[in-house]
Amino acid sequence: MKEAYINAKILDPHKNKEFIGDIIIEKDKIIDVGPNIHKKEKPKNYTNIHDCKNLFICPGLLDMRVSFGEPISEHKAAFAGGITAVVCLPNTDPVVDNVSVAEYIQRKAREVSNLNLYTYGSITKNFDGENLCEMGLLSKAGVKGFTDATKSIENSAVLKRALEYSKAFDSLVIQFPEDKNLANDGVMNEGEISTRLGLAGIPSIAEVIIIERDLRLVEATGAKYHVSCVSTAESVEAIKNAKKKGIKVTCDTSPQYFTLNEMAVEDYRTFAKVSPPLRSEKDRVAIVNGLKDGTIDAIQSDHMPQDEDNKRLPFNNAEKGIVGLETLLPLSLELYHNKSLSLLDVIKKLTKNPADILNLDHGTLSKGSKADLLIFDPNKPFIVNVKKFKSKSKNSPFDKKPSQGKVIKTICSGEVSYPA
């Protein structure tokens, strides 16, 4: 039997359309979408008719950078965040550097939840930065790109070979750009605040130096290349110029880099310790502008759960990373509320754009596509409360932050996955 979601404000990023209408789903598929569809049939033809007046429907969000550790351990948090598909970093235990681990993660995911879970493979074995993985075999096993997670490939010859192999398999190399020698033992952005706090800083050039080196190699090989976690003005400018030259580069950022700056770590707030570090206000504004002009293609959560005990340590010793699945939508919607982006453009950066980058069948409401939907109210106010998070970890700098934009319902493969 069919279910109808009617009178909704529908955001279709694939067709670049916003309209009032209905979505009809049957089992796990969208079978029709458009204005007043449900009126063409008798009510008894539907199992349920849901009136979505004043609510928006869009494709379920696709989060292209998460760390889960144990496969699928955070699926409830993903659904609570309106996310129906995630791509996991290969920094599991063991590392996804061979076919058996990749197949295990995908099999385990199917057993535990209907969340669409994909994984990247590592570029080098056990992230050693030197010995390439069997990229061809991993591609056939279904990995969606190659990255050494939170480590840059420093060896130019290794990265060049990785780009050449990835091109042969029509895959994607994803770089986390940070020169480890410049970053050294830094724990926050280098500048006046790091000096005042007496903390070792990471200069912003540590990011752009890797990107500019990589772009030369991408231009030489013609491979597809993606920069993750862009956080500086210089990086945005370098990527913008490369795109103008026709180089095959895409990039993403995370909400903390357009909603916070380095001031968030004053008083040694370890819950704002992230990698790359929160940058200057000039950099934050540049990230917003990069999202506005299309230089930055996608927004991802960089969800990285940490044990609370590992966060409540002296700043130098605390772990990096924050949870982000459940705040991805409301933080991204700040770009809409402050008139930096249209609502449809925000949704594109959370759905269609990452799907296009990774060549995944998501981010669309077309007939016959999977019934992965997000129903939300972009204007509903609330206070972020980490105690209510579905995530097993609560390491977020956004606790008690006034926000706008609530997930009302998450539908994955035709099933209501949130609220459960």
Given for the second form:
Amino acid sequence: MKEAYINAKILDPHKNKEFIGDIIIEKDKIIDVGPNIHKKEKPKNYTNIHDCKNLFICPGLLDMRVSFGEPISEHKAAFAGGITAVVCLPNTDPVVDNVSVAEYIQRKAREVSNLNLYTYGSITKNFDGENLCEMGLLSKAGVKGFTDATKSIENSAVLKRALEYSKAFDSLVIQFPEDKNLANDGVMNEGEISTRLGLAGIPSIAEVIIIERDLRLVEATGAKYHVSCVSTAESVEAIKNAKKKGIKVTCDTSPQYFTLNEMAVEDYRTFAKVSPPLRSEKDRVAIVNGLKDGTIDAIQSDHMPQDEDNKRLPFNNAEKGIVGLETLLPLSLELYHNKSLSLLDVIKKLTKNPADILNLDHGTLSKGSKADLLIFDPNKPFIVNVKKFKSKSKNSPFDKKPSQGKVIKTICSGEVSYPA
Amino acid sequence: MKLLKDSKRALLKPHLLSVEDLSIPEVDILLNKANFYADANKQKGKIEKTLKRSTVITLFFETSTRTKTSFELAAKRLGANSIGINASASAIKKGETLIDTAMTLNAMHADVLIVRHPDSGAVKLLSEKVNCAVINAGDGTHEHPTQALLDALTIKRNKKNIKNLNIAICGDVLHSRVARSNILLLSKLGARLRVIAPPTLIPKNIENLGIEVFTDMKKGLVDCDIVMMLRLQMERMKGLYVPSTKEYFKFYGLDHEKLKKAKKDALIMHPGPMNRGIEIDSSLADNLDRSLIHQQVEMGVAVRMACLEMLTLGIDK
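Can I have the other form now, the form predicted together with its partner chain, not the form predicted on its own?
Full complex below, order starting with the chain above.
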């Protein structure tokens, strides 16, 4: 039987269109999209007709950088955040550096929920930075790209080989850019605030130096390359110039890098300790501009659950990372509310763009595609409350933040996954 | 900690964690009281036991001789029961978290907890979990407020007024909590601050704190009234900062020749412990006409007495 969602403001990032219309789904597929199409058939032919007056419908979000670990239990948080597909970092224990782990994760995910869960493989075995993984076999096993997660490939020869080799399988190599020698034992951005707090700083140059080196190798090899978690003005500049030059490069950032700056760690707030660290206001503005001018292609949550015991420690010893699934949409919508981006452009960076980068069949509302939908109200005000998070962990610096934009319904494979 | 209804408290905040927490009138109160105790300590006069029936616990996660002794002596002179906990031999080594340690000590109803910790911000974290007054006796490379107060008192007793003095802080500024606290406090009191150090030991954007930065010691010392030397903290140096101590002494060690650039009556300070022959010429350190190093230690006890008294004033013991 068919379900009709009618009179919705439809955002189709694939066709680059925004219109008022209906979406008809049957089982797990979208069977028709367009203005007033539900009238083609008699009402009794639909199980339900949902009038979505004033609400927006877009494809379910695709979050291209999350850490789930095992057991996989964060699907409820993903659905609550309007996300219908995630790509997990290979930073599990054991690392996704061989086919059996990759297959185990995918199988386990299917058992738990219908969330589209993909995984990356590591570039090097056990993130050792030296020995390449079986990229071919892993690609065949369904891995969507290769990254050493929160570690940069430091050795230029290793990265060159990885880029060259990945071409044989048309695989994507994803770099987390941070020079570990320059970052040293730093725990926050290097600058006046780190000086005042007496915390060791990570200079912003630690990021761009890796990107600039990598771009040389990408230019030389012609491989598919993506930069994750861009956080500095210099990085945006470097990638912008590379794109102008015609080098094949894509990149993403997380909401914390365009909504917060280093001031968030004042008073040693470990909940704002992330990697890369929150940068200066100048950097934050540059990230917004990078999103505006298209330099930054995608927005991901960099969801990294940590239990409170790992955060309630002196700043030096606290773990990095924040839970981001349930704040991804409202924080990204700030770009729309403050008129940096159009609503359609915000949604593109959360759907079509990451899908294109990863060559995934998501982010589209075309007839015959999977019924993964997000129904949301971009204007609805609310206050972030971590206690209401579906995520098991509550490590978010955004608690109590007044926000705008609520997920009304998440539909995954035709099923209403949120509210459950 | 119960605050009395008609609070007689001298300090606004319940803890002494950072110089930034102190207003100028509060600094004045502390320094005046400390000055009184400095004289009283000298005359071996009878000191009112204002901390009688109070319990003071020193909890040091880093080794210390001077600061720990100084605090314990200060507590004893005011009549408090003081207990020292050697953190290296305690439950912390057995994996207890800082917050659990705080809760445990809290349950023992101390009045003042004096804490030193190798991580910046750790003392503040601990202070959020206890009901007693907490004094930061040094946290990582962040702050050491009582050191800055004792330095201010030492300067005040020798130069009368701190306002408009030229004060140079020289050496390992990057790893120094003493430097941070002194920059904040002495600037607050109207001195003109400058730091002198090799570029690798200058924290990023420190000029934003309203001070001058020099990498040439001879230029930096011109017109200085006070030359404050810092210990080269070899134990905190992960990685390369200076090629050798020999080279360091040549360019950044205080010797007779470099000191000539400062004012004729410039005085030398050092928070100790000193690396003789690395940051300071041995004979200069011992020159009683120029060096205030021993006076600093003496003022330390007086300042800590004042801090203990002022923090517990108005508390129902």
